[in-house]
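A lone chain, given as structure tokens: the form predicted alone.
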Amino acid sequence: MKKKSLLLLITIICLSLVLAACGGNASNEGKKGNEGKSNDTTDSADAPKPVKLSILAWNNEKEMKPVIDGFKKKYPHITFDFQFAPPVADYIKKLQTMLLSDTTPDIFMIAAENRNEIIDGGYALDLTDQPFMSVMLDSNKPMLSKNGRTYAFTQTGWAGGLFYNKQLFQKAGINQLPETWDEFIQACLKLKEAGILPLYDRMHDITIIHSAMFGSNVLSKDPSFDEKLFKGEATFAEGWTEVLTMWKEGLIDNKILTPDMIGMTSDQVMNEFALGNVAMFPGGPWNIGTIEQTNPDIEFEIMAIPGKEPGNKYFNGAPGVGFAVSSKTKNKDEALLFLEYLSTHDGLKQFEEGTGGIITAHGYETKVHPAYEPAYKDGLMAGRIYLPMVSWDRHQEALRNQFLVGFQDIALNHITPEEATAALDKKLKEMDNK
């Protein structure tokens, strides 16, 4: 009996030990399970929350796809509500509607045409001190800045100049490009003597020639002239009279440009050049493909407009539109991440691939057509480009129209350059007093 009791006791002890061990294991497993659960919870908390950024662009979705895909690959938690409106009027109108209806997208574009409205209205974040802004060329900043602060990031630009036919220049005995305005006029006269039409310009707007001449003659000496002009410290007469006088005496009085050109279309001018019927015409990168399609054998290149003094050469041109972040965005960090990505080598490459834009950013060399290299290297990357409507502080459209009337009247010998610039000063005062 005692033997049975002892055996029972041993069995109970063994079972207790086993159960205790099992309990311990269960406890440990439970602890492990809780630890695992706790870690999962921590990971989930650390994981970035999904964010949808709204963006309004004037590049369409197909053009923007490479850069958006590249961004999403790096930040998979961020998706896009993408909206597109074609430039310029449709885009400006759509953005204006969104601004006034409090439906401003997180990211939108600032152009020369709406920069004052956006910046003065406080609709865009000040990006001046963001680290990625160091990639942006200093020459690209004024168009997107006010009072020394910059409100959008742009990584592109464009430049226009004079395309010239190398074969026709050689035929006229012109072996070197002109270094001064006088040499340029002499080259035009030499082409005329050889029976070659020197230049077509349809004179429908503030022309590439006018803009570049102002850069060569005025901005090369005083880069802040336009700032002084709109502060009342300078006048159109002081800045533009000599430019318009040089233009009239060189091109109009020598009948290199004639009033009948005012009625020509852009396509007419370009086709005449491509067919070898005229030695030069003002144009930009948008013309190159058509010229080559029209005449694959043509040898041509773009050149700057020289100034009165040697070494002062300028192109017409401006920065590309800039990406801005809404001052009311609820996704500020993510929107800034997108702009930061645009500034990276991968972002610049993807944007270039999708849009075909000419990248003008520090540390990135874009490949341009050989005929366009002078404009890219000596104009865009050197900051020697000028477009009045970008640089003028206010009343751009009214002043542009007055300028157009003025120089067409000069071409028709109806008024003098002095009268044209006096009318511009009068228009500025009228607009300021409204």
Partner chain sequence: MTKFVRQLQFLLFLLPILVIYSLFTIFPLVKAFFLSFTNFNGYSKVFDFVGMKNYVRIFADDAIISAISYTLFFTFAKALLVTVLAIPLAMILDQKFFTRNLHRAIFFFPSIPSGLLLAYIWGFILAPMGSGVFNTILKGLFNIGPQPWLADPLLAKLSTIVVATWAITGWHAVLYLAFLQSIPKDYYEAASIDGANRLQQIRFITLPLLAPAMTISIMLLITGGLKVFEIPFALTKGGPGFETYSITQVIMLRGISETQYGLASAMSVVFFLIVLAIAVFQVTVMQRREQSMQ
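Residue numbers count along the first chain shown, from 1. All values derive from a computational prediction rather than experimental measurement. The term rigid core refers to the maximal set of C-alpha atoms that superpose within 1.5 Å between the two forms. What changes on going to the form predicted in complex with the partner chain:
- After superposition on the rigid core, the Cα atom of residue 205 is displaced by less than 2 Å between the two forms.
- Residue displacement note: residue 55 has its CA displaced by at least 2 Å between the two forms (rigid core superposed).
- The smaller of the two rigid parts turns by 11° against the larger between the two forms, as judged from C-alpha superpositions.
Could the form predicted in complex with the partner chain be shown next, to go alongside the form predicted alone?
The following holds one chain only.
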């Protein structure tokens, strides 16, 4: 009985295997048949293999949806594993973890804050010779380059300046925008005399005013100053002492800016401006919507920071973060296709629509808010923007923190501008020798 059961079991198994094999053949044949049929209409032998591209962005999925949908429409065989981390610190930490654990996404973003580490670590593909790079503005390239090679593609940029309230300026009798630093200080004092708070500036970071002042006073004379500084041919003392002295004498000593502003937040500063409590504040395109929402009646516009001599006006600003391709990607062609799509008119339009970023690519015209036009035309598109962290060659974060502490101490009259710049030179030396 036992033998019979065993035989029956073996027979059943054998039969099942035979049937399964037949079934397999049948389905394979079926597939072949289908392929044959599809060959009649499209050439499926050449049809691209489905590919899943991984991407880590600091624009969220909603913001990136239009550009991703546009790309998928053009390349239906490519899908996305989309990951998001908010800028800046969270994004940098997440990317750093992925780089160190060999889980780098195919496409990621390079910012001013992590460009050195990514480029020096060989994590990003060299994109210099890719045809789509011709769309990128030359002024956008240095932030994402090293030794003349560019490692990411950016199609955006931003500029910040001083927003001023036109009604309050008129009330104080200021009918013309200041052309020089002295005129700017005079305008501030005129506002003060009229009982109007001239300017609020939160002092929690290198300010828009400092950056633009450096542009209008130092870079307008010597555009390669930072290059020299990091080659050891110039010092912070030579470049920044005069700027910080002008800032202190003009704004701190005249009590236009007061040390209590160190405790203010960006939102507080912006709200005070929107409510008409202060005539000027440093801001950028990200503020415009909220100002108008808070006070639809306000008449305002952005202006540059003038230098000592007339004609030298600068804004603060930088290129937007760049899209890079991982040097270890297994989907290099598809990742490059995505970057290429970003550079097309359709890609630029979708990116602008989704993220609200200001497109600064060749052959694409962005329509900006009228209040922002001076920054867009005279700053961004004219290349008269400056942000130290983008221009400084190395140790940006350490120098940024030292700078911040330095100018706060100047505002409190704890140190002189000379001492602040000496501390910056010391910090650079210390970081180079670490």
